[in-house]
Each structure stands twice: as C-alpha cells, then as structure tokens.
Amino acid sequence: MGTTATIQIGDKTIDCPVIVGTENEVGIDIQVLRDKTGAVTFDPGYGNTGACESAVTFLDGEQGILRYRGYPIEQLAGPASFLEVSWLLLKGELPNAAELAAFDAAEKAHRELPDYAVAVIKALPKNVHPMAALASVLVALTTSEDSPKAVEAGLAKNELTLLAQLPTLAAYIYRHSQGLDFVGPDAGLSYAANYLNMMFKGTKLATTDEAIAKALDLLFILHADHEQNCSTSTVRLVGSAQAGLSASLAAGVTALWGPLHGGANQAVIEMLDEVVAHQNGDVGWAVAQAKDKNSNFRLMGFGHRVYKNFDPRAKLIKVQADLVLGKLGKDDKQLALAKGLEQAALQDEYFIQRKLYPNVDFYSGIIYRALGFPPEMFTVLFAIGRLPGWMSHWNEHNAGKARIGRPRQIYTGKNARDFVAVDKR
C-alpha cells in the first residue's frame, strides 16, 4: 500500500497522505482537498467517510468480528460485569481487582437521582414515550463537582454519576408511566439486578433470580459500544462544538430512539406481534412482503451498514434468548417465528445478494418482552448499555484537539435571484 493517495481533478493533482490503523484499515486523508482543488468529496450517509481516529471499538463487518479495546466480545460476554466492561471502555484497561471495587462502591453510592428530576419525571405526562423522557432528563442531568468516592473510582463524577443513575432514570420513568411508586436504588443490588428491583418490585415481574440478572447484565455488555454508529457519531459531533456530556448524551438517547437505529429492538417485536396476530406466524408471507419493494414491510433487526456476515453479537443474544425463555418457561411465538424468519431469509438470494444478516436487535426485544418489559421500553434498555460507550466517544474526541464538526454539501438549490415585492409576484 503506497503512502501518498493521488487525486487528480480537472488540471489539478494532489497527493493525500494515507493512514493506516492498527488493525490495517486504510484512510485517505483528505483534509487539504478542498483548499487545494475547491473540491469536497460527496458520500451521503458517510458509508465511505472516516470521521476520526478511535482506540476505543474495533468491528470488522465482513469477519463479524466486534472487540472492546481489543478484547473480543465473546471472550467479555459472560466472564466480565457490565461494570468491567464499562470502566474497560472509559479507562482502556480492565480494572484489577481493586479498582473494580472501588468503582463497584462508588456506582452503588450514586445511584439516587437529584430531587429536581425526580420533580421533572412527576411532572410528564404519563404517556410520553420513555426515550423522550429519558432525554429530557438526562440533559437535565449535570454535575457540578467531583464527590471524593468519584475521584476514589477512578472517574470523572459526571460519568460516574450518570452511569450509576441512567437506570434509577429509566425505572421511574417507567413506574411514573404506570401510575406506580418510586422504588429506590438497592445498594445490596448488582447493577442490573437493583435495575430489575426498581422496574418491577411489587408487581408480578418482580424478580430476585440472579441468573435473569446475569443475562441482563450481558445484553448491556453487547450493546455497549459499536464505534461510529448513528447515536456515537451524534455524540461525538454535538460534543465537538464543546456541548456538556449531558447534553451530547440526550442527542445521543434522541438519535438512538430512530426504528432505522436503536429503535429497532422495539420495531422488531412490533414487526412478529404483526405477523403472528395478522398473518397467523406465516414466515413466507412476511419474507415476501419484505422484498416487495411496494410494501413498507421490513425485516426489522434484520441488515446492517457494516456487518454484511453475522452479526456477532445477534448469535449471543439468540442463546440468551432460548435461555431466558426456558428458564422462565415460555413458550414464545414470536421466538419460533423470529428464528423461522432467520432461518427463510438466509436461504433466500434477497437477503443473500444483499448480504442481510440478523443484527443486534433482531433477538434482544424477545428476551425483553420475556422479562416484562414493554416494547417502548426497549430502546431505552439498548441507550442503559451503550451509556459507556457514548461517554468514551466524548471523551475521545474532546481529548484530542478536536476541531467542531462541520460537513460540506454540494448545493442544488436555485442561482441567484432578485427579490420581488409581493404585489409585484
């Protein structure tokens, strides 16, 4: 691979410095372009666009390979906590055995939510949906100072802080939607055990089953970074213009809220009720709506930008799936239909030509609904997991001498014209 990319535009040739990452990926460097030859380059939807240098998550879509600061996710999912995962994001190391308890303490020490958002959740309507809620409050959610057990863990307070209450957020955001009391943090919980606690403790979800736990704990390992997606790169560009975590991280919740992005967990449970209700299960009868290009129909959680082979990270939240459901004996028929969907789709030279694989959110919704949560709450399960990975990002990217993110267009509007008054039009 040469150093130098040459590009030649009309009588002008440049040549652009080539990068190249640690795993080999290949950038050309572009940034004298359009000083040198008034061009920009034209790549809607940045499928060809390097935004930045990141240490952070490493994907290969064509392997279906997804690691953590080099650690891959099958070797993270189920070893390590979501606690471990989140200080390896933010920190670049797995702690050692002293610093995860230290950040274990200081995460159970921060866990209640200020009185004025606690006073905010009380004061929306009650059927607003959770990831609106969710961003309005966050943005809401900023820290003033480092408490000593912040600085103790190792973190910045408002990461820390933010990390500890995004799940306090999301259960009374849920219980104010039911019309039920709040139930505190649980600091003899685990992190995803003390958020089962506060969704669901007096009602018939209520669960102390560590096992249940444990594989929520894992489904906010998966989710937890995913490099330059939609909501990450949100996050990154509204935190360049030197934007608050807080408020970077609300356009992060907003962005990830989109069917086409995050909301695709809920989309997809949504997608098999229809099937099951409507078309009684019949997986051909869905396959055939979602290669009519007439149909709205979609495969949802099924595709990706990146991954064009399996999604890693959908072959572990599958076995999840029939986990959960058989330790809570269910018998699910939006399981069976998903895993009939999948099982059409890979036979069938649509999906094969375009090389769509089930993705993240194709299995995640199941195990959720199993566990009680409702579809709309889905989402804001999938923003609790990727809260580390976001702030990383942040992090990252004001680090650096980061410069405000701002992209070019090419114009196709009208030339210059006069005004004309309006008795004259």
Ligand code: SDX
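Moving on from the form predicted in complex with the named molecule, please list the structure of the form predicted alone.
All you get below is the one chain by itself.
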C-alpha cells in the first residue's frame, strides 16, 4: 500500500497522506482538500469519515470484534468488574490490587449527591422523562465541578465523583417519579448492588442477590464504550468547544436518548409486547411481517450500523438473560419469543443474506424489565454504563491540540437574490 492517495478534481491534483492504525485500519488524511481544491467530501451520517485518532476502543464490525484498550470484551465481561473496566478506559491500563482497592474505597465515599442536586431533582415534574432529568442535573453539577487537575485515588476527581454519583442520581430520579422516599447510598454494597438497593429498597422489587447485581455490572461493562457512536461523538464535539466535562456529558445523554441510539432496547420490548399481545407470541408471523415490504412491522434489535457479524455483546447478554430470569423464577413470554425470533432469523436466508444478527439491545431490555426497571429507565442504565467511555474520549480529545469540531456542507438552497422591501404604507 502506498503512503499517499491521489485525488484529482478537474485540473487540480493533490497527494493526501495515508494513515494506518495499529489494527491496519486505513484512512486518507484530507485536511488540505478544501484549501487546495475548494472541494469537501460528502458523507451523510459520517459513515466513512474518521473524525479523530483514538486509542480507547477497537471495533471490527465485519469480524464481530470489540476490544477495550486491546482487551477482548469476552475476557473483560465477567472476570473484571465495572470499576476495573472504568479504570482501564480512563487510565489505559488495568489497575493493580492497590489501585483498585483505593479506587473502590474512594468511589464508595463519593456516592452522595450535593444538596442542591437533590433539590433540583425534587423540583422537577414527576412525569419528566428520566433522560431529561439526568441531563438537567448533570448540567447543574457543573457548579461544583473540580479543577481537571484535582486527583484522588489515582483518578481525576471529576471523573471519580461522576462515576460514584451517577447511579445515585439515576435512582433518585426514578424514586421521585414514583413518589417514593430517596434511599441513600450504602458503602457496604458493590457498585451495581448499591444501585439496585437505591432503586428498589422497600418495594417488592428489592433484591440482595449478588448474582443479579453481577449481571447488571456485566451489562454496564458491555455498554462502557463503543468507539465513535452518536453520543460519544457528541461528547467529543461539545468538548472541542472547551465546554466542561459535565456539560459535555449532558449533551451525550441527550444524544443517547434517541430511539435510534440508546433507546433501541426500549423499542425491542415494545415490539415483543406487540407480538405477544396481538399474535400470542407467534414467531412465524413476526418473521413473515419483518420480511414483508408492505408491512409496518419492524423486527427491532436485529442488525447494526457497524456490525456485519454477530454482535459479541449480544452473545454475552443472552447468557445473562437466562441467568437473571432463572434466578427471579420468571417464565417470560417475551424471552421465549426473543429466543424463537433469534433462531428463526439465524436460519432464514432473508436475514442471513442481509447479515441481520441480534445486537446488544435485543436481550438487554428483557433483563432490565425482569429486574423491575420501567422502559423509560433503560436508556438511563445505558448512560451509567457508557459514562467511563464518554469521559475517556472527552479526555483524549482535549489532551491534544484538537481543533473545534466544524463539519462542512454541500449547499443546496437558493442562489443569490436581492431583497425587495414590502410596501408598508
């Protein structure tokens, strides 16, 4: 492969450097394209645009590979804890025993929300969407944001505090919506178990089963980062304007809120409910409707913008779905339907040819609902997991001499025309 790529536009020719990543990903550096030719590239949705260089996550959609800082997701999800993975993403290496112990203790010590943040939650309408509430309070937290140079237990204090407080924030938002008293954090519980306790203590959904908490911890790991997706790109773009960390994260939350991004697992549950309610869970009907171009039915949770193979996270989540429902003693019609749809799709040429494999959203919603989370909280859970990835990318972007994000466009509006004033007499 050459070290340059030649682009010719009319009578102008330029040589652009070819960049090769550590996994042999190839990119063409076109930074001088507009200056030297007056042209820009046209790539709606940025599907073929590399907006940055990053050392955080490697993703190969063709091969179904996902690695955090070089570690395969299959090796991290289960043996490692979410806090270990958070440290890995933020620091670049796994923590040693002493670092992890200090990090764990510091996280537990910072779980309480400041009084004003609690007051903001209580002032919100009870019917506000949890993601709107989450973004609002994150913006409010900028008032107590520490200096980026402040360090505690080996991490930037801002990062440590946000990791510790986001589950508390999420739990308080939920309990406020239900008219329940807040349950404060418990330093004697693990990260995920503490969150479940703050969410459901005193209700019929309360659980102290460590296997259930471990399953939720694993889901946080699987959501921790996913390269340059919509919300991560948003965090980097907002951060490129030198907006603060909390403000940039609030922007990421609002991007994640969309049903085509973080809200997809809620859409899966709604689809499964529809089939169970109207077709008694008929797998054949659902598959036939999904293949019918004239049908309004969509088989949610299949296919992915990046993966053209089986989403490696989906394989891991499927195991957890069986574990969680078995532990809770639930015979879930939606889970049975989901398994039937998966098997039918994997054996049907229509789906095989189009590489429509189950993605991470397909099973995660079933687990969340089995635990008692209402669908509107699913995306909040996604945000808790994605937090260390967002912060890692914000740090990476702002550590160098990155320029402010400023995409170009192809203008398709009116040509120059003269203003004619209206006779106002």
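Rigid core here is just the name for the largest C-alpha set that superposes within 1.5 Å across the two forms. In this text, all values refer to a predicted model and were calculated from it rather than measured experimentally. Positions refer to the first chain, counted from 1.
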After the core is overlaid between these two forms, has the C-alpha of S246 moved by 2 angstroms or more?
-> no
Taking the rigid core as the frame, does K293 move its C-alpha by 2 Å or more between these two forms?
-> yes
Once the core is aligned, please say if the CA of G284 is shifted by at least 2 angstroms between these two forms.
-> yes
